[in-house]
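One chain is shown next in structure tokens, namely the form predicted on its own.
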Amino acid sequence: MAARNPKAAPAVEENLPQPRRSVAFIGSECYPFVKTGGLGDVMYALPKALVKQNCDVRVIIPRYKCIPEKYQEKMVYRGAFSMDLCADGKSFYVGIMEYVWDGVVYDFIDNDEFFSWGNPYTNLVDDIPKFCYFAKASLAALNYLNWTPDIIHCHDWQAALVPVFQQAMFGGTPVAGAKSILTIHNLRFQGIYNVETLKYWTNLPDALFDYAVLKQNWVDANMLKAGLSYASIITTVSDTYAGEIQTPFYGDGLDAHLRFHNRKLRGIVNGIDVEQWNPATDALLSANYSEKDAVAKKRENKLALQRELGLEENADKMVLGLISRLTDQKGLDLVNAIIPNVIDGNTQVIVLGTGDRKYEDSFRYYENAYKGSVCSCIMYDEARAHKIYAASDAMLVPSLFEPCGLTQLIAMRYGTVPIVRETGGLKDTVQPYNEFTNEGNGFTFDRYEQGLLLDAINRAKTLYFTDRARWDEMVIRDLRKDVSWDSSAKKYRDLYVELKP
């Protein structure tokens, strides 16, 4: 039976789903301690939602030096030990620091040799050894703490070796009995390096370095591929993406491997933290609102942001928001190509993000060329993001591929209509507007073509300017849409119970 941590486990109530399950989350980042993308949000929000589903959850991440001091100073030392790792017998210190918050226990693996840099990710030369160490140390830490989970839930390539180490090196220990889940958040990143380096830093048996497990091409080993082979279940962050990654275009070299393992592949769409993203309580907004007064209050937020950004102040203009990493994956080449066709005297575009230099420079050019109609904020600014979500009428998410996507979920939470390409989680969460039935919560296009994106924007503009009543009804539908983690957390809990009846 799995050991329980009384600090993490709320009293079991009769109305909570049964049976109770203990789950160890293992991943490379977690908000608010360290976050570089959507993985950090999931590692925070999903465990919190699972606590409400009668799960006992422990999150294991590295103790990076970039974690803010206000969290570092509250961590409690739980112990330390030495762990063998390398093929030559070299061992390393493993320290465990603990922080308990909102019913979730956070354990930080402490080792200055691996985690003393300012950022969680640097380059593969350094990251491959670091995450080999982290995967094995996480399992060893669970045994050391005498906390045996029912499920070990691993995330992305940085934790992909956990199921491999578990079965190859932890047989006969308490943690060996746990079932494992590996969640793919973005298949493009796989942890690929040469075989000899992976052999040294893992000391895994030579038999695992074949094409069925680790080997890729002639000289490389693939950490994610190995985890997919050994995990009890593979999940990814939307149903559509689960199908897409089994095709050559989206599979990034692992499509055949995923088709082989498709019997254990599931898609469960992400949610968002609806307390963090709540227009009714968001202190960063000029005017808070709910579905009762959203139409009027969004106009107030629009005027305030127009004033702040130096745009022409006119609440009747349609504002298109774009909050994104400025990369090809996010469809920025399409957006870049059509902006001159979008700016028509009645439309404004607000861009927020950083990324490839060509897009940063291009959007700066458009701001200068269309003063008062385009604002390009080439930065990462969380506060401004909240304001753009509230002030915009529509949000552009024209991605080439998108495993799940949080932008469209947050946009709908703020009553901002998403304009998306039908791929991955975008397709699963945005129902295209039907002018005949007046149903749907966004505008979509299928093929990755700039003309189709422009057509979707024009369809949105037509409704906005010619039938505002129906547009406002869609705004309210979006506000009412359930984008929380509750439904997804229940699906994960059901999967945990399926694995460990």
Second form
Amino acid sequence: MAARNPKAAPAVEENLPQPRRSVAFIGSECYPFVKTGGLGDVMYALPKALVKQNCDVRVIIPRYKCIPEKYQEKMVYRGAFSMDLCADGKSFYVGIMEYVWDGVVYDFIDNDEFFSWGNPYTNLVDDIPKFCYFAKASLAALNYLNWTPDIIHCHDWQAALVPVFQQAMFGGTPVAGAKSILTIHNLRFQGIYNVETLKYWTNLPDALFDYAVLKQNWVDANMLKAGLSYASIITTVSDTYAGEIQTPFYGDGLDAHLRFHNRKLRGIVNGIDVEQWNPATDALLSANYSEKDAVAKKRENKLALQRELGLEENADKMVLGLISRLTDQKGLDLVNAIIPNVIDGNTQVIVLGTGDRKYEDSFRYYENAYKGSVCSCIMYDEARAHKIYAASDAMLVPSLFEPCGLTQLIAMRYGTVPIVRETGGLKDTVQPYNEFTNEGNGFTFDRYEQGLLLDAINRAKTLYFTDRARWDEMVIRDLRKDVSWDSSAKKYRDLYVELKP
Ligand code: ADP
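Switch from the form predicted on its own to the form predicted together with adenosine-5'-diphosphate (ADP) and print that structure.
And the full complex, kicking off with our chain again.
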């Protein structure tokens, strides 16, 4: 046997793209520790994909009390220090707990005063100080750990003050040398509060409380706006959304600010973790499947879920799924308006979500009104979500606005045909079905109107009930579609190298 050269790098590393880049991800949630929506998925899946792109990634999130014990007990204490924060000189404890998993280092910022609540988000009165603290503590932790990344990649308003603190207060320290990226996952949430409170909790210089940075109107300060001013690059999670947010309708008051900064604004579409979401191995499904047996096995999953949820057990019924936060953003007023027209004796609707009372109540009402045909699961339940993705024939995502949207990507991964409004990432990821060429991945509609959603559902029903062979071909096309992070992770990597050649 030939002797091994101990100095030779493993073969796999030779194939990694060069140069290696180091990145600190800073954000407010990360699956599986804590997740309330798509941001949690991205904070988990993108770092993993970047490791394969030769990136050294550290994820920094708060150590909330609600993080399950099985993760808390694996965390290792890395150190603690005291950090000045407030205008009156009040300082706070910053603890760092660490957990290394799948090539990614997770650092949890520990402070009982801020993170002792069950949920990551409570109300703005508490959340504003919490995330002022978190943004500054994350930078201080990087210096404390003596780990200076090439790139600091911040996510949404909760981490938006990171580039601002970095330049205003960390000059001359190691972390000052890093370039910053701020990714907008949802422009609806900006971290707006009155100037006096923000001045107190940040102690940032008065000069920053002007219209170019923090000031929003006469009395308010806007944390996201400040981050957009100071970040080296702004990204958002689809090309279409990058264009939309520069218009008044989608801009949520920041459209002019984003137009001003649009030279540094890019759109990079999200992917999903195709190991976490894999119908061939998903232990939560009644029957696993791949392209070869998807059509038959999806029927098995459908029957099992119908039984579990008390729906009429019949695999020939068309099942429409809806998995969503129940808020106005998700187009639920359209869904509510048309459910009576959708339920026709051959169609079932399964809803999974929590959120606004008015939607929770209306979906409960429909479950009662159409017993056996409508099931409303008013809860947050990962396991049930997996089963609904596998068992449904089509997935409804009729959003008013949708920065990227993950439900349509997960649906396609499970061979479930998305029915979406052409906005944001929904437009970029779902190619409308073309009956003449037999191409496309789903059914789409453009204007935000209930009639157009109903029309899209009816087009889907027509294909499903009158030309099942073509429907099944679309199921297979969706299963084959690449919804992984691979190509988008490469784009992020290219951006990191562009910022730090
Ligand atoms: P958003 O981030 O706006 O909530 P996305 O489509 O980007 O929407 O991501 C939603 C994620 O949250 C998906 O992974 C979806 O499966 C999951 N999800 C939403 N509601 C629920 C729920 N009630 N139970 C389980 N998972 C849910």
